[in-house]
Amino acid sequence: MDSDCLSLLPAVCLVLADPKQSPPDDTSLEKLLDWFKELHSQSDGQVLLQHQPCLLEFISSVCMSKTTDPAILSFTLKLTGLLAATTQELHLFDEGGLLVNVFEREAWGVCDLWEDASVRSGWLQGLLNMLKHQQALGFICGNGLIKVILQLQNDRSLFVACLANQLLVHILNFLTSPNMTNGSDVVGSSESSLRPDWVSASSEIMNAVVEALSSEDHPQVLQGLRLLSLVLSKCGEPIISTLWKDVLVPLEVLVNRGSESLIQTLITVLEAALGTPLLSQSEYKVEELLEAMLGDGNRKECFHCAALIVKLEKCPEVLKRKATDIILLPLQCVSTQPQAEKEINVVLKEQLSQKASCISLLMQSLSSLAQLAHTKYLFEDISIHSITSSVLLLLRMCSGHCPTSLLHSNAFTHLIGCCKVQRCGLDTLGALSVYEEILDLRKDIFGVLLDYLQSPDSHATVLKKTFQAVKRWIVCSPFPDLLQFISHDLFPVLEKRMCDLRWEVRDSTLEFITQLTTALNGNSGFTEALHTSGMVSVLLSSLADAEGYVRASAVAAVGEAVTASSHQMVLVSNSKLLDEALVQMMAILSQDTEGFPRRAVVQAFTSWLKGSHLITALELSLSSVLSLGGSDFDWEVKMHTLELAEVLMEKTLTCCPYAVQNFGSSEETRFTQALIKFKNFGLFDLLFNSLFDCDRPVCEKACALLVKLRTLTAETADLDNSLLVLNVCGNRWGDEVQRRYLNKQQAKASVSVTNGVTGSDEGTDCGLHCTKDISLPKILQILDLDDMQRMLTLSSDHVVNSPRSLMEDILSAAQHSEENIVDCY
């Protein structure tokens, strides 16, 4: 493939260099440039350009043409910058000065293609593509290429100033690597092992940080900071500890001067500064800088700071409280008790009186809350029992019930009906259950959830986060009236959630009852109280509901209740369940318009099939399944469906524990038995129509599972062939064996004849064409199965996307373009 693109690059590179063709789409020239990298890495040291002299012609003839398009000219640089990025071809350049030309804008053909925000991206991905050697880096310091890769670094396009800074990064890990110290010790080089431009490059790189952190132009201090924090994350020693004491000044001044636009920018470069050996030092104020952001609360900026520092992986522990503390200051101010009016400071009090700063100031804090909770932080200055008080407090708040003994009546009219501090209050709530220390408020905690759910003013959205909650209160702390609280409490609710008018709570009111079903099966008590409550008449009521998705999570929800049943034997006394389930979901898997339900169907089989218990009781049904799900129009319900037959083989194999050798005669009658199960189920037809499904992924599945298949029978040296025999006619799949089987024995009778072996074979040919049945291990031989895994494993345009197909396609529309004007006249 290679020899023949390359036979095609001199017409292409002619092309491309044509200012009157129209250059290729990005995404093309995108392509081209990954194959050149593709070619480069696999020249196995031959030098492309010594081969390939059209290459240097068509790079200096883009970049001295006057008329060269600006895309065409941005790929000629990343291209010179990835073939110049061996030591030889960078001296190929340099022979005829094409490498200055390149990269020196002055001795383009037209200097205003530098306006373009493309070419100046190109510009600098050339430079980063071609440093990967000393002699690169000297051009770039000797070529005074440093001072246009900083102006870049505050260019107007976001882009290319993060490229010019990831390239400055590259440069100075680069002064530090140990190929560019002599060997010696990276951390303790000196600049004396360094050519003096190398350090005047280094230094003017740093210089130019301590310049853009000391300047009053917010822009510039901002790409300054982010250049910082690249630095302090990608660089290693001695550039970080130099850079910081150069920076140190200006960042302490940044930092005490408590711009808010900043504060997330400030935080990122110290949390990339937490993270090197820079802390460990007290000179470098790391810890210090940090705690000034924090203030002691009475600043705007400090609540967004504090809530950026509790969520730091790695950050002290005295600061860490101290963030806590700070952040956790507006919910206690919310729930404050007049006696408490002195302690709440007035910054905070007055950003509570504003809706937008005090919606926005709670969620921070209960957010902040919910991650300390994820980790199971333990508080120490406030009890986690008055934490969780505060957050009941605040949802109590927002379905409009508060105590008239509150001091902020202005936060309290801000917050009723407030979807958003809701949401994140009941996020806050159920990730407060791993706390051991407040079980004794489980009977209030249940009492706001309740109310929650009650309500008819509840959003659809904040009911979901109800049901969350509730459900990890109920998984994380079980306690003995678990039962009675389901059952009389809870049961009714989600009764009458089931009959909402919003398709989006009956649809997430059976998702928490498929969750909670899940885990709490094993509890025969709450398996009896589904039974007994009438909740499984609900559930199967839902599958015949107006939406879709509602069906399709009934289903699930349905499922889990037969598997939990079937798990504690309810079905001895609910029997219906199962057949009126089964009865109901082949009615959707055949009749439904919508997928979801259908594979929920199919997702529920495999399900039950999992377990131990229902194998039996769904063998009638499974040839069903099988069928509609496999002729499905859904290629997910395909997908289902053969992930099901996965699960049938490896349940129905288990009593069949082959190995390679030493098979015993029980073990092989078993697994023929277990053959003849699979033809009577209709698996092979489904395996066999899906290996020539329309759809890849299905074809993929259906070719890894006969494959196995394959290798199953292979190792069965006694297998009775007879018994399984398929019928190949009348049917897509059985044309193609056929089809395939011909032309093997066609292939061998010319092959026979070759030989001179004549005659024998004459009706075996006769006997082959009329062939009706063939064995199933036959089948499996006929089908080149391997090389139909390959031939899936690629992507279906690999043909089209090919580096030939793109060339082909380059010229063919610069010919159809030379038509088009012949025809204009």
Given for the second form:
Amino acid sequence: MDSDCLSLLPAVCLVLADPKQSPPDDTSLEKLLDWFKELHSQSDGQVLLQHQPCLLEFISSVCMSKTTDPAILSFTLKLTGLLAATTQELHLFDEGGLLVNVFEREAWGVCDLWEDASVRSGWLQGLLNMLKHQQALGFICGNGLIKVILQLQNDRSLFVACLANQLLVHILNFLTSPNMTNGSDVVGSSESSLRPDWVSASSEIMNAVVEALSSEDHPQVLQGLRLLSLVLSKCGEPIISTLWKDVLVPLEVLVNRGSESLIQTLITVLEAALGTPLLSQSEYKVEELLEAMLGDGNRKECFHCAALIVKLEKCPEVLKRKATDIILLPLQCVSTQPQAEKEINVVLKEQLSQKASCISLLMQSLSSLAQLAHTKYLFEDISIHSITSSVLLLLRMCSGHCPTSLLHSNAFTHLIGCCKVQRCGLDTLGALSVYEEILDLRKDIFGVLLDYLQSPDSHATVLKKTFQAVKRWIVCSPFPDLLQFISHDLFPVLEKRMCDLRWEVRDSTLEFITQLTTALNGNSGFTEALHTSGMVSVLLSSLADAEGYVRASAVAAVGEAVTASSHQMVLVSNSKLLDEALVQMMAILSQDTEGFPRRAVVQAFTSWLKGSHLITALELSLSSVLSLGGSDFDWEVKMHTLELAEVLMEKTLTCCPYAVQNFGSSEETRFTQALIKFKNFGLFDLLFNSLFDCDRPVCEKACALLVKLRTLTAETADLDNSLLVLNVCGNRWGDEVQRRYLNKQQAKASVSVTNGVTGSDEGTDCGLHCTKDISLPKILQILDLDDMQRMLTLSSDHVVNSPRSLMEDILSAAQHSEENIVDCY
Amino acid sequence: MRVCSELNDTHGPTAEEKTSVPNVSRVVASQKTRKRGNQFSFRRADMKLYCLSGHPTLPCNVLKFKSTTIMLDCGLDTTAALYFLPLPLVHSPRLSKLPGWVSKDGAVNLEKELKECSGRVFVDSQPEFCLPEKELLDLSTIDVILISNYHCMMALPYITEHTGFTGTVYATEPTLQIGRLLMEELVTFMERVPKAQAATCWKNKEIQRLLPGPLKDAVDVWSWRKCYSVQEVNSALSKVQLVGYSQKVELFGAVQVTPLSSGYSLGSSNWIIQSHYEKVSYVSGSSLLTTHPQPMEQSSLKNSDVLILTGLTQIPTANPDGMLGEFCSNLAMTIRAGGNVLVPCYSSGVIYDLLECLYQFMDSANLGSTPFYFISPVANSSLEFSQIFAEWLCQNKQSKVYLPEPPFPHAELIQTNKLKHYPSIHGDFSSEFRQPCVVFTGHPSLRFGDVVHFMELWGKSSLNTIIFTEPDFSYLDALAPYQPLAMKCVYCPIDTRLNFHQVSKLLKDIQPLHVVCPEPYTQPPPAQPHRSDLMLELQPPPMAYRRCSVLGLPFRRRYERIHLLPELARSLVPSEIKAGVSVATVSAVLQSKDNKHVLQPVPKPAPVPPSKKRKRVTEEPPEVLNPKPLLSGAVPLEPFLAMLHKNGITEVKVEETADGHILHLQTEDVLIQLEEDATHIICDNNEPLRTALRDLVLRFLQKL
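Cool, the form predicted on its own is there; where's the form predicted together with its partner chain?
So here's everything in the complex, that chain up top.
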């Protein structure tokens, strides 16, 4: 393939260098670069430039051209970097002084092209590609390119600025890498072992950071901070500590200034510093700086800062406590009774009195609390009990209930009906379920959650969050009155919600019931409540919902209810549920116009089959499910059907209720019986049909299953083939098998004729004249499953995406454009 | 207005002139538009609002605006019916066996008038209603009545028929037609179940005092009246003149009234009442939700001097969408469980939206086969009327008419037999009735109408549900005479009228100078005193009214438009007093007719006939004097002193006063008072000196 491409390369280079041609689109050029990259990595020391002199010509002509397109120049810069990534190649470039001509913009045919951001980006990317060896660094330092890179760090294009930062970090890293320090120990190495120009390069970069941080220009400060955080996270010692010592003073100034727009970036810097050895050395003041960022909680920015600190993974405990205290202030302030209230600072009061800031502060407070709860954080100064009460109170306020005495009536007005705070609060309440200490608040918690479920004004998304919170609290630790709560309080609300006007609500209600049933699987009381409360019949009626998504969720819920019932043996006494469920589900699978419900039906069967209990009634429907699912026009339904087939195969072939009975029979007989069972279920039809399906994933899956089957049949020595004969006539897969079979037979026959063998080969005779019935092992042999599998693993566009096709496209586009020009005349 | 002014020794604007400065500028402005028609303005008297009903959503106010008396709406408060026993359409053994009420000590025996039911006492007589206040002003003086929607006209026969009213009622066509249906339905409900006796003894103050609550606390019981008759309805409605949206109706040349779509119900309107310089907006029962009526027209309400705001939602905490959801899910739950659903409702209004919502919902909830019954004496007309008032519907529905399709889907429900309507439970209904079903019927008070029968029929089964959707009545009070009740009760009040959040946004947008509203809107609901978001918080605070309030409406601009005849305008000589401002004096005759004012040139005096016969003074034409010039400007102290000095007056003692200075010319013994708006020269018996001094003063002033 590559040799084909290489033969096209000169022509492609000519086209690309031709200023009359409009350049190919960016994606094509990127793909071409990818191919070069791959070629380069596989070159094994072979120098591409030597074999392809057209490349050097191309690069040279592009740089010299007065009419180069920016996209082509950018491509050329990147390509040059790639090609100069080894010392040998660099020398080739250097011989004619070409490298300087490429990366010195004054040497270009058109200097103005530098104004184009894509060219600047290509320039940086080229250097980055090249920076794989000392000579490259020597080239950069020797030609004063560091200065240009530093300028580009403040480029108006963010992409360019970001790339410049990456390159600078790469340079710094390269300076301290073992191959740069003549093999000396990196950790103990000092700059003295470096070449003097490299020492000056590193100090130039570091000075630039210090300068940027001390600058009055906001964008410059931001870029400086970004570079600093990159250095901290990507570089090692001694760069980090050297740089940190220099930037500490301006950094302190920035932190103390407390500019809101810098907070996020400053925190990123300090977060990066936390991950370095700087943290353990007090003279580097990392912790001190973070603490200074927080202040004493009376600055407008401190809440944002506290929220960020709470999220930090490696944060000193003392600092985290302080940040936690601050971030909880808004929540406490809104929902605490005045007598228990600490002194509330003026800034917070003012922030809470404005709607936008009030909501954003409370959301920060709540999400930080949820974050802390995820790690089961141990609160010290304030009890988790009181925090939970605050969240509850806040949620009540959001639905219009007012506490007896209110601290911030303005905040209360902002909160009524505020979905954002409601969702956030419910998430937090759910997260708080990890704390056993607040189990005594459960009654209040469920009270609030039920209020939300009952309220006609609850938004669909709020209801979904409420369901999640209810589930978390029910699952966290079952309590004595759980069943009472579920059947008396929860089920009536759910029943009503399943009749909701909004399909989203009906859908999330059904999802919740499914999750609840799964979570309480094995709880006989729950299963009983499900049946006695009439919930099951409501679920069954939801199978006829007008909305496809809801039907799909109803199928899942019914499926889970059947599973739960089968575990508790309730099905024995309540077979009506299963009968009705099966009838309706089969109707959905065969008639539903939407894919989701049909997929859900097949998934439900899969989950039933996976279960440990035998549901005999299912077996009768299995062949219909396999046949309907396999012939569905939705590829996902077909995939799910194949998954069902896989489970069926596993279960039948291993020891489980579905396994064939082994009344003292041998392993082989059992396997044959299993295969006969599969045949009766129509499993082979499904697999072979799917193998020739138009959807690649379906074919892939079917192929994998057939390969598995082939292995098993091959392992079983005395398989009775006569019992496993499949009819190959009258269906698509059969025709294909027949065709391949005949081809093979004919090939065999012609080989025999050539070899002069005239013996009566039974197979050939029979095969040529009677191909209606073929045994399963034979079919598996005929089909070249391994080859099919290999082809299927390749992406479907592997042909059109090949470098050859790419180059051909470029060439043909050029040809067409020439024709068009001719047409114009 | 000062058409011409005189100046003796006084100059500068007087107190009158100071306040009249805008007048002068108007004169100037009118000069600029001289060719288009010349107009002057002058100040008018105050305007008043008489509040005859305190009910926020059933208003009845009278606006005295310029020379007109305009009644705004004519709502009938029917909540008094809740004190009465239901009128059963079919004999109800339960109701007929209720014990009469006798006071505990046996001293008061009202067995025939009052009956006890589940611990509450009800009046056993035909229900009565609370009328708008009739004593606050003479209702015969009302020139016009403006109706905003069909719910707000139910008291019309009480006002037009027995008060000497001779004016006109303005309403849109759907308002008139549907209002007529509602009135006829009310009359039918009452007349179908005649009650021989009228209970009046209990109203006796001494007796009422002894009655148990809430009857004891009922107010103005003597003003309660029985329902009107069909004749009264017809007579009242014959006085209605139809108007269309944005149609301008002139009232005696004094004001112009215009109905604007209010988005609440078919044909519902807000009204603009305006003169040339004043604009009063009357907002009553408006909605910004997308339901069936035409959307609310807001921009025309901008720049009102006064906005009278009534008819906000009665249940501000209930969001109509949420309530509709509740309605549907409760309905579906009941039907799925095999029960029936009773929806007590008015025969027009929200029912159209409910049917439309159910039309979609029932199929999706797999309840498509459940029948709906709409029972009302006017059910058929109501359903048909809704389909023919296409121009009053929202755009979406209007466009259906051109397809052509019926705008409301209830036509399809009727066609497919899913919705059936009957005038009453008697007749076809009883034979076609199938359960479980959904019944829509009136009256929402549960005191009369076919709903009484269904309450008796279904009340005993817990499978059935009654869903209240109308917000006008307390559902607990409505249910009181049916207790104990087994059927489930769901309260889903659907009130699409503006809520406080919407109204505050609207007011921010239209920026009226003053807002007048019922008192309850100025404070949080009594049950939720902390909900400061459920009240109007405006700057300046709204003027609140209650029943029997009389409010003087504050107006900032109070002018009248006067036209200047072209020939008079041509004779004016404007002189510029400062850049862009010109002033001219006008001498003219003001003619006022039909609230229109015209300045005409003063007729030239007829040549005096050579007759020595004495004429009567009255016959003499007005003496035309050339107006003395107007003066403007100020007299600066120092230059004036210098001027005096130059003219030989040297001994001047200057005294500073609160308003300016007093100059004492000691030698001449003359006082000159220089004030901001006047100058006086006090000079005894020395006319030449006074004239000389006057001339000195005049040198500093500009003559017009």
